[in-house]
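As a starting point, one isolated chain is supplied in structure tokens, in the form predicted alone.
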Amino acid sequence: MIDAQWIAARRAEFPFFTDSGQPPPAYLDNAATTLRPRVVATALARACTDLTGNVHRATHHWSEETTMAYEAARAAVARWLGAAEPAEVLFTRNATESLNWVATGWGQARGQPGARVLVTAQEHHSNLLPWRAALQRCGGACLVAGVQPDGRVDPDQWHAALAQQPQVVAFPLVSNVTGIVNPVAEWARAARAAGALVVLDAAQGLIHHPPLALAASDFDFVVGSGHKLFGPPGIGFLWARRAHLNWLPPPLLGGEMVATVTATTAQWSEPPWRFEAGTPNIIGALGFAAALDYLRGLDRDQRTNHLRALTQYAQTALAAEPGVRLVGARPESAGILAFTVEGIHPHDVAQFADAENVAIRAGRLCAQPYIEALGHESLCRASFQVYNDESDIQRLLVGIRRARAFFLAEHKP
């Protein structure tokens, strides 16, 4: 059941709603980026005004205060992920950059002619293109496990590809297109048993799932983005087991990632600092930590039940709407619904929704091979969070109806 009072309390925590007037906007593009609660804005403001020093650079107390706050943010991310130690968490710009670091570093350090990397047809471009590039440079091959008509990864293709003994297996926790939740713990065990490194793209799923307890998991690398977790844009993380950080080459060279430098040699600092050359996104890291505090403070069961109920309500409402076809929908989808409207391009549907002050995503969703495997060129996507309710879905339906009325009338003889 959808609790109106609980949703009202959540909306009161987000300036997007409290400062927007009535009726509040219907923000249904949460799979692209979530809104930021007031506590995150407060943390960002404090970081801008009170923490004036740079990190790891000076002995004056302003720098020391900033360094302590920055490293406390790293520790907060590590605790939230269930990492063995904060040094396993590297701050990056986003999950895309994290995946590029892993793929490029693996290619440089371990990529050999004939190497194989297994991915799925579900991948976001960020977990496909970097591996292809790394394999092209080393003379390897990319194996792709295809999907079934419902959008799930085909288990026969998955096991057949795994039998080819890839050196790396990379896959998403949740599809950013259909919201399908993958059996990643099972996949990781199988990949590890086959001798592969396991890379998890958790960007789309972390906000919907309990902490991954990474120290006891079968994953080797996990990536995520702050902006999909109620945090600010421009900050993300790469978690890696400490043993891998010893062979993974640093992606950037410069200040503060070295222990010693001579005219002809250099010795890198210990992880994680060898991977964070130059001045990092200090402000973003503190905002990210505040977002995780906010997320931790929400009752998990209530949040899960709300999103499940709202997703099911939206599935029923959209499926009953003339001309609307759901794509890959499942009752357990992680707050994401992909759909088409017969005879209308998704961009046009999104424009009519926008006219109703409703935000949805439309297009290839940075997952073109997956969408084509599902038989489409592009899709509409609505995605939900704790501040959404049934009225948002009803307003989306108004936009769809007006789009249909416009285009169907336009094409009448």
Ligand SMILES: Cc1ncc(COP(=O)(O)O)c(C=O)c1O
Second form
Amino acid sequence: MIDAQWIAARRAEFPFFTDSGQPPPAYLDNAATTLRPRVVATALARACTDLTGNVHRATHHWSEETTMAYEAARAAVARWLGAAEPAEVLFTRNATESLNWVATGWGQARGQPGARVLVTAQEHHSNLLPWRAALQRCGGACLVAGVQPDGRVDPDQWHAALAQQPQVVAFPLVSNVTGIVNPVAEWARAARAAGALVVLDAAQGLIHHPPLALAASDFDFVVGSGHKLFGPPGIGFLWARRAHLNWLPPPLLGGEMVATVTATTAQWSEPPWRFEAGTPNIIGALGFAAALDYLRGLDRDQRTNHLRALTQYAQTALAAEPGVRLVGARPESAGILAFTVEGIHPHDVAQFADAENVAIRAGRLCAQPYIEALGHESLCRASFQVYNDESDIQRLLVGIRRARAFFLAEHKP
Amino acid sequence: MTRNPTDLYHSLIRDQACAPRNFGPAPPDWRVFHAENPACGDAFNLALDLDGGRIRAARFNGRGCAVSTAAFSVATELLTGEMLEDWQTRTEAIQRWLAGLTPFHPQWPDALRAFEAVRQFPSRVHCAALPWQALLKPQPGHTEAPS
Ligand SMILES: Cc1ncc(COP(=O)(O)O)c(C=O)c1O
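Cool, the form predicted alone is there; where's the form predicted in complex with the named molecule?
Shown next: the complete complex, the earlier chain at its head.
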């Protein structure tokens, strides 16, 4: 059900809407980055004004306070993920950096000639290129499970590739192109049973997903970005099972990550600090924790129902619109809808949407192989959040109609 | 801030995008130049029939948005009869103008002015710049549409 009152209450929590005119802008690019609620803005400002001193450095009380706040943020992320302990959560810049740390570190520590990594044809470039590079360096091979015409990963191909005993199996929780939700728990179980390390790219869809309860899961590494979870940009996480943090090499060397340094040797500090060389994004971490607080405060069922109802509304409305074709739309899609407008390039569609104050994404969506597998060169993508309603979709339709009128009306061949 | 997309799609751009000039495959002995826009998935080949350094004819092939399609279409018209080198030395200046960094050069043909409004749409600057980037990227061999 789409509950107008509930949405109005959400909009009131986001400065983006209170500071904008009427009608409110239709922000439908949530898969790229979500808006930030006021509580996050406030937490960020407070971190700037109230915290002084670096983390894990000085003995003065300001530094200690900063350290405690930063470590409390780590603990909050760990709790939210259901990690066994905060030390399993490493702060990174974003999901991309997290994936690079895992892929590069795995390649350095465990990559061998003939090693295999299984990914899917659905991958965002961030969960593809680091693996390819690591495999190239160690002389291994990347196995890619293809997709079916409906956009889902072909289960036969995936299981056949798993039978080739890859050392690592990596996949996305949700496709950032089609919003398709993958059977990640089932895949993780199968991959773990096959003896592989399981890497989950949870950058997309984590915001909609039930708690991951990582401690009891079959995952080995999970990555995400704060800016897709109502948090600020520049902060992300890499969750790794504690045992893996003992062999994963630190990606950066320098201050903070060492216990002792002699003229010729160095001994790394314990995880997670071993992985956080240099001064971290303290303010971002606090903003991220505030965002998770906000997220937790929203009723999950209400969020899920809202998202499902709005996605279905959008699917139905766009499918009925002349010239519009949905791509990979499924009933369970997680708040993402890819489409094309016949005869008009996605960029030009997005430009006309922008003129209606509607934000959508257009292009290859950082997933070129997937988009090509679906038979396209580029796509339009609308993605939804708690502050979106039917009128946003209607405004998108106005933009699409204006684009069609402009490009197609007088120029019909 | 709401910008009117019809400013961006100057009548010449719409016209050239909807009915591009010199569009389609070129004979195999023409010189091919290539450019793409990785974010949007635009990819074009520009093929020139060269007589020494002079461009006898120009064609283009590929797919992209209205702005990049029109940019190639206009470029093929501008380049015909011109010296390749003259335009290759101009490409950087044209791109700087599109990016809003420098004023329009009085010696450039007026048709380029159709892209003036692109300067207000930073995310579309690279679409209009594509043919000029291509001119510096000769390809070994073929003239088919880029994949
Ligand atoms: C599935 C997926 N993986 C990885 C990323 C990369 O996230 P970030 O840009 O925050 O590093 C994204 C972002 O769009 C994504 O959707």
